[in-house]
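Heads up, the chain below is alone and in the form predicted on its own; it's given as structure tokens.
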Amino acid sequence: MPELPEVEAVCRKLRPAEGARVIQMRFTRPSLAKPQRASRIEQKVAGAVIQQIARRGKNILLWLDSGDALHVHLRMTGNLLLVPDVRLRSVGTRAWMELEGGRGIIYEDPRALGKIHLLTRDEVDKKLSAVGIEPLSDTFTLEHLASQAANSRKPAKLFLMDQRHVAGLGNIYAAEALFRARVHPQRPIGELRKPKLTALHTAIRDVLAEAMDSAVAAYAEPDRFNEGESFPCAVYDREGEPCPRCGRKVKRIPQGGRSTYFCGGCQK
């Protein structure tokens, strides 16, 4: 699933469409809009001007001059692309918008797991009210992380992936941040003392900043963009390979329905 760096890369590539008027919108897979009606969204978006393209955690918001926003969640295989000609649509296109001048915004999703809804500002605020602080913002301080972690018995990995605590952090970069901070993914987050929390706070910000740079560089064209594509992972998806720090084999365990990768020698 695309995480904060990949979603931010998508938004940056879309932002040249800010200020453009939408000529028409079409869903080729109307189920993406459920429980809303795709035809209703198409009708209300046609003629609107895209004023701002924003990100909140893993959520993409295309704010329109009507005051509403198209809320897009990419889920497992979704991607948004700004193309010079709206007719350049792949077989994986599930929705698209024609902009003035012939450009287009294309939503690709081979497995059609993503969601596209049209929300009012109040509905956006309500939907995203539980999303935590952005980890690369000035408000994500060590003190904030410590207050969130205090007295929690959640395993460190599952704590980091809970969007109420850290917005946008997912499986890949949570594992990498824990590795850099030398924190075992199963260790209760509330047990970490200040030096470990400090290391983890620094690791989260460093990993995401580096991953964002690599995601923006990797994002090129349709069907050629995957999460973690060019980020040099130390442990993620490297089960059985030597740890780059101590040489022991990287392990994999199931956590929260996902695979967690870590080094049993380095991470305590």
Second form
Amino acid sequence: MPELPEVEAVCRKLRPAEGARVIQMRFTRPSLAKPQRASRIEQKVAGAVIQQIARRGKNILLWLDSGDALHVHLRMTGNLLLVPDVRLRSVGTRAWMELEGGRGIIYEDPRALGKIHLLTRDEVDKKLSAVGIEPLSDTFTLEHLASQAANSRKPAKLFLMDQRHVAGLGNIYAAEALFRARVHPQRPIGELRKPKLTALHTAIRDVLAEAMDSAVAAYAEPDRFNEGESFPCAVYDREGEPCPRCGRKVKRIPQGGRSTYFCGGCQK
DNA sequence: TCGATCCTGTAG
DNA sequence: CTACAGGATCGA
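Other form of same protein, the form predicted together with the DNA, not the form predicted on its own:
Expanding to the full complex; the earlier chain stays at the top.
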């Protein structure tokens, strides 16, 4: 689930926990904390107050009154939820926190590829210094994108998925943005001229903004399945289906060890 | 810069 | 059974 829009939606759902004190924290899958020690994190988080919940790219930060922060990365299948009763946690739970008053923050992750670390301010700063610009902020200008892209031979899709350039795009929205901008995923990003870059800049912002609306709407409902609310993909996971623009068949190619979907007809 | 790796679930 | 998955890191 989690690219920028979904991670943002998760943060919004957690925000009512701001100001709450943590009674206890437990890892039911200690390897999520690696290379840190899960037991040490449990020990240090117990008794702390969650002051602020923030997002940077796909990174989630739970700032504590101790000055440290719990850094959570959902990776492929992670999810965080705030529940009214911490005892209601399910079998997919990999870690959990009991809050004052009985509420709970639950971390679920079927594949258990996610990460939960306890970082100092300095460690957070260092971590985030490697993260690129927020694509939905005012600072993400065409000029900024152009300067990042200049002189790079990296294939456009891999460039978009590289968190050091633009933070928050993943396999789905990178593909969707390229489709809208009519850019071929293997095209070296540095070859794009002003008009194409402009289209790509717009496409990134539009795709993410629309996906954000879907994600927030879907997550707003108290945990029921909202199939209809999800973002309508034009090409992602649509191999063999007709392109909604030109009707040619959507293709799938491997790129960076992942699948890229695109239309060979209109993405050049 | 690329492939292997971390894990488990599900679809074909 | 194999292939693949909305991600990122590490070592060659």
